[in-house]
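To begin, one chain is listed below as structure tokens, in the form predicted in complex with a further copy of the same chain.
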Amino acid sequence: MILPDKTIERLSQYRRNLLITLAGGKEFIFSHEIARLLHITSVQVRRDIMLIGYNGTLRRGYDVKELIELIGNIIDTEQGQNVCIMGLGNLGKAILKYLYGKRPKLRIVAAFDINTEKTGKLYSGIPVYHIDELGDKIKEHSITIGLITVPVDKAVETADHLVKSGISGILNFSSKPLNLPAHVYLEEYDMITSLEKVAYHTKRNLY
């Protein structure tokens, strides 16, 4: 079964605030908590949850572990995803800071660029390769995720050169829309996009 878009992005969302409920020393919840945590109806909470397979009690609600790790068995694989990060430019180097460490099952293991002044490094951590050695890489650490952050001109050639080099997915940060074969997930993350969302109608707000 394939879960629709919506619910893997609250299944996300839910994992992570039961993460900081867990820390806090909670141990069970329920549905409207949850739902209060995210703003959405508690409805909304259990029909997803019941799409997962699980059900709480009357009378604890969920038990927050178990559903920490139901939620993870969706999205995550059982090793986890190596993933890469291609230019390391000001954006490439804020998201790999950003992302490193921050979820155990989709590992950032490599990052790629053009500019040899970079390369052959450890960038926190981080081995960065030229992108010449993409191919090689990719298959080395089992690479099946690729992060764009390159400049827009780059978007296209960098998105083939990954689809060549058998990546599974890409989440697309650069302002480029990528058209991509229909194995490859796309994620399109453009940032001045939202931005400007934002400018629109807080315009509106100020006449």
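Residue numbers count along the first chain shown, from 1. What you see is a predicted model; the values in this text were computed from it and never measured. Between two forms, the rigid core is the largest collection of C-alphas that superpose within 1.5 Å. First, how it differs from the form predicted on its own.
- A displacement of less than 2 angstroms separates the C-alpha positions of residue 20 between these two forms, with the rigid core held in common.
- Once both forms are fitted on their core, a CA shift of 2 Å or more is seen for residue 192 between these two forms.
Can you return the structure of this protein in the form predicted on its own rather than the form predicted in complex with a further copy of the same chain?
If you are looking for partners or other molecules, they are not here, because only the chain is given.
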């Protein structure tokens, strides 16, 4: 069964919050407690968790550790996947530092740039290669996911390079919309749109 994108997003958020809950020593949790953490309804939480075939108990709720493991089995692959970052400017460096080590099943193993002053070195323990080496290094490191953090005028060209090199999924952080073949999964994150969404909801407090 292929789950809807929004369900996958919520499952990822559930796991992130459940990991914090488990680290705090809490072993069981109710749907309304999860809902409160994510600012959604408990009905939505129960629907999502029932959809993945898990049930809690009326008396204790959901077993936190079991639910974390189940979500991991759904989202992750057993062997994990390798990720590369395209463009090691300020945004690329910040994202690399933030994501590094966050998920053992999603490993950042390489970064690529056109600036020869950055290539041939390690950044936060990750090798930085020139873009000309993309095809060979994607095969060498078995990379399946690419993160695009290049300037907007280079986004389409960079995406084309990734597709031709055999990448299966792309997360685009540039504001340039991409048009990719159907076999490549694309997720686009536009910070300007997100900021304007926040601005829309906060403007009511200005008057």
